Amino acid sequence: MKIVGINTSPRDNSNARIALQKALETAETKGAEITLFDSNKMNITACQGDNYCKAHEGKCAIDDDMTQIYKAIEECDALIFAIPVYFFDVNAQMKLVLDRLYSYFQFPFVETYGKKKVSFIITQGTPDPDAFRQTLEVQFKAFEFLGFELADLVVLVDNNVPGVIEGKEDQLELAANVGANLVE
């Protein structure tokens, strides 16, 4: 089984990345082959809305680092996104990746690449796990539309300070379960 992790946090020592790493390490101990991308460190241009993908079987006209993520998604069995909430929604780096997945709407994704699972690890500063759930669920509908199966949506709260999650065993266990659930 191949699992791709995409960290969208721009912070060094981010809680989102720490949680994602825990999930991926757990999946790897159960036999999964893992790949990790830090989207903020990649050269990913915003979708240009040129509809090139409509005429070219979902291939995007932009030749940047997103091509590495496309290839990994196409070859994997499951995805885990690690996403911080900054202002009542997914952060800009996640939105950038999400918008570039528009090209997959233009052709039969599941028939071409197979059914895939997707999980989301959300970190946020606010202590209420449901504070942004309605907004987040709107973003994740795109994956359902493509035919992805939603495996987990875990919200890890009170994580506004980079690295603070390292002292929260309960939250790290939730993150580990995300990786375990994809393999089982």
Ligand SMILES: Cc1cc2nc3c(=O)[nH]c(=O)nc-3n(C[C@H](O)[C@H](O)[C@H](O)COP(=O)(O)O)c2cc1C
Second form
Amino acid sequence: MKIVGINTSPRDNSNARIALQKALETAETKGAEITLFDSNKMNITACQGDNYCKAHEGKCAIDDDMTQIYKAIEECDALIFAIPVYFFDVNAQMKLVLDRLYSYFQFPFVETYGKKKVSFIITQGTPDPDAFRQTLEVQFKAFEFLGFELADLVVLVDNNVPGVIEGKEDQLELAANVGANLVE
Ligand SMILES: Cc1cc2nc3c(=O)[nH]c(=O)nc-3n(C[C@H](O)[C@H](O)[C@H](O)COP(=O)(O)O)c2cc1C
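So the form predicted on its own is up there; where is the form predicted in complex with this ligand?
Zooming out: every chain and molecule, the one shown earlier first.
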């Protein structure tokens, strides 16, 4: 099985990325083939809302690095996003990718590429894991709308300091479980 991880944090030593790596490594030890994208390092243009995709079998008109992500998604069995909370919501880098997935809306995605699972690993500064859950679940549900099966949404709190998650066994275990659940 193929699992694609997409880290949307721009930071060096990103906690979201560390958690994602843990999830992917765990899945790999269970036999998964893994790929990791750092979306902030890629040239990803915002959706232009031209509806080109609606007349071109779900293909976007923009020729940028998103083509690598489209291909990986189409070929994968499961997807994990690692996302920091910025101003009570997913960060803008995540929204860029999500909006570009609009090309799959009203396209027979499941019939064409198969049913895929998706999980979210969220990192945030606030210690309350439920502080932004309602908003984060709305973004998660967008994938159900596109035909994905929703797997895990985990919120890893108190992670303002880059790399601080390295010392948090409980949070790394939650991240590992995200990877394991996709394989089992
Ligand atoms: C622009 C910006 C806005 C943020 N807004 C929030 C917020 O609304 N709530 C929160 O809990 N943390 C907020 N944070 C903190 C990050 O969510 C937190 O540091 C997170 O763990 C960063 O993940 P990373 O280490 O993977 O980059 C914000 C950070 C930035 C840079």
